[in-house]
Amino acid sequence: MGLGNIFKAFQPKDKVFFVLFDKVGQNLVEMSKYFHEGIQEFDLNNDDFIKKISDFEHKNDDLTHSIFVELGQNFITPFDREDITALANKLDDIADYMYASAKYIYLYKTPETKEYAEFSLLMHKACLEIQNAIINLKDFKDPAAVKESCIKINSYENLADDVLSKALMNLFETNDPIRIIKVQSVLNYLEEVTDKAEDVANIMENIIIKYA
């Protein structure tokens, strides 16, 4: 018998972890589209915007709330602890730094920036990966779709590193300094967003090589 096929026989039977983790990529799935849609009609004078992505961020830190007393509660677990907690947080730092980018962008009143859409756009398909990889990794049943997952998800955030350098190099063209600063802060924590989504690529691939 197999690590993994071993791993598999004291798995808790009621896989509360990976419903949880379901959850937590569902939601972060629904923050990156309702962020995308969102923010190419973006209203000055309008908080809802920010108010439903408070709500995301909130519903993910319930949630990683929920994965660690789990954690704290149940001896046998579908993977070691420290990968779930590694999990737990930087998936969770994916939602922090999806709501900084929209809090910034409205305190800012800098949404008319084209390249927010981008990257927006690339948060959303990292994020739907994502899911995609949480589904396939529960109870190793593919592996390789993970895998595959977790390639794109670097590919976005490649791209998504070329966003920013384009951005980048038109907004210093602006020669407005209060501009550069607010904008920049903004395209920064969006970079970061694909760049903690790569962080979560690089955590299940390790899961998988250890016990797939």
Second form
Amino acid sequence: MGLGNIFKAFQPKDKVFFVLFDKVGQNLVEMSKYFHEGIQEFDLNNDDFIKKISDFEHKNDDLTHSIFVELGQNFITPFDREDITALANKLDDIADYMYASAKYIYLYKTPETKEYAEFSLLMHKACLEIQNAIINLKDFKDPAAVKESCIKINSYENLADDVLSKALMNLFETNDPIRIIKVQSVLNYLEEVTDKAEDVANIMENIIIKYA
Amino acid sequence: MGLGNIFKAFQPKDKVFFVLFDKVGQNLVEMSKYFHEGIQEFDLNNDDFIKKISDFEHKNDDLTHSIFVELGQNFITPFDREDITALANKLDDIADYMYASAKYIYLYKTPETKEYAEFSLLMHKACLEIQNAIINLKDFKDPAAVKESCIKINSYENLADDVLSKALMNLFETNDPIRIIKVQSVLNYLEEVTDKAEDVANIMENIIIKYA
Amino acid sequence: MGLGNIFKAFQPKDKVFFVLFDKVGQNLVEMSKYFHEGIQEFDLNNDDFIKKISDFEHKNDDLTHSIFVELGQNFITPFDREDITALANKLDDIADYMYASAKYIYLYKTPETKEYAEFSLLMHKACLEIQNAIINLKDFKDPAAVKESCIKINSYENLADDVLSKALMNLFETNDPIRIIKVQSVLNYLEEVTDKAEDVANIMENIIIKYA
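Switching conditions: you have the form predicted on its own, so give me the form predicted together with a further copy of the same chain.
Below is the whole assembly, all chains and molecules, this chain first.
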């Protein structure tokens, strides 16, 4: 058996990580799309939105768990185990903070359609780039494209910072402290989503630096 | 000297890390037990509670420092130096956030016995599982038991999220913005304790995946 | 070519990282000095302060980017690529949180000269020690001095915790919820600066433990 064949023999087990990361990418894209569309026609008396977001969050938990189970069973991994763990955990944080944002919008009954939707659009764009980057990370087939996606994700995080300060300035105009405390809290959760997307971008850039 | 003897020769220096981590586990269990009991009979005019919590926090600092001193002196470690550092730092964060919670309950003079005690019970349960996991991590004698503890710690973190949202909903009923700001801040510190316990669980699961 | 010459041949490419980290250290020292001096004569009608702080923040971004570009081009690094990435990212966080503090002081129009200046003095002292530590980390020429700086940085972080609780106690005396929410937010950003300095100290201590 030649060296090429040996590598081929390992491939199927190795590939499982990319299959799972692809599914996480797909789930985050769908979740952020649903969030962005739902937030624009938010109805406090209908809890379909929060239930569906919760389902996406659970699905992400299950995929993350599957990645850890595979890590425990596979000796061969496409990149360092620490990188796989860090990437899986940070991707899961994105789903967690999207869910937390939705939960407190619902609990606090303070939909702020305009600026929430600006955040959710940036979140969705960041998730689309994460999905692209995951696809291009596979077999390190296009490191330049991964890097390009990471730069875009960082730019969305910068835009989210600007949305946050603009939203806060508008919020303080209301002069209603209770409302301010509630909406500030939701805005911080929303802003964490793009922060975690930036963490994901940093991890992917590191993986490229190390292996590509 | 046979290979077995060579390993035996290294053991005493290697073991020092588990001795220290055991002491950290013991300290966190005692600290969280004292916190949980104290918070139920909290007396703002008596600062014994905060003094004792501060003592536990200092003891944790000293143990963490000892772990780093040993790291600088020992060539042989039971697992990667990075994992020892990360584990020691995150365990210390648990003590830091317990202390911060106690400090602001005391400074803000806003004891919220019922929900604070729900948090502190979860904190104590998480610390008990951390202690168990540390014991079972020793010599990798029972990886399955470590994993079991980590799953429980994650479930306590999920329950703490629910306690947080319930506590916030009750808090906003008061309609008193100053009180809301103060208690929200304490609740966030308390919730960080179980978050840091989850970080500890993630690190221990990683160690098992790498070595067991 | 002797072994010594081989090492010399690698040196110039290796050294580039220390040159860049030196520049980051210098930038953080200048930024924190400007911040500390500016905050004591803060004028809300003059946006020179925030513009200059923003310039320092952009310069830090550029230096951080240069470090990552070098990482992608150099096979030889003075210490693990992960450590270089972590150090560069956390140093950049210091600049980011200084900028965020300045931005919200300006946006919220709530200069609190006294306690803001106590924070900024600690921030500046921490940055001076970071600069020292970077210099002494070069070629691992003085690990004991790096450690000494790290201990000082940790002590500044502890002092910043005390400034924070004192500032919050004074703030709540105002009984003005809107003002409290705004200033609390600025205080938290300021406190994050010394937290990130502590993270930098932890990373540098780890590097010393690993290599020195």
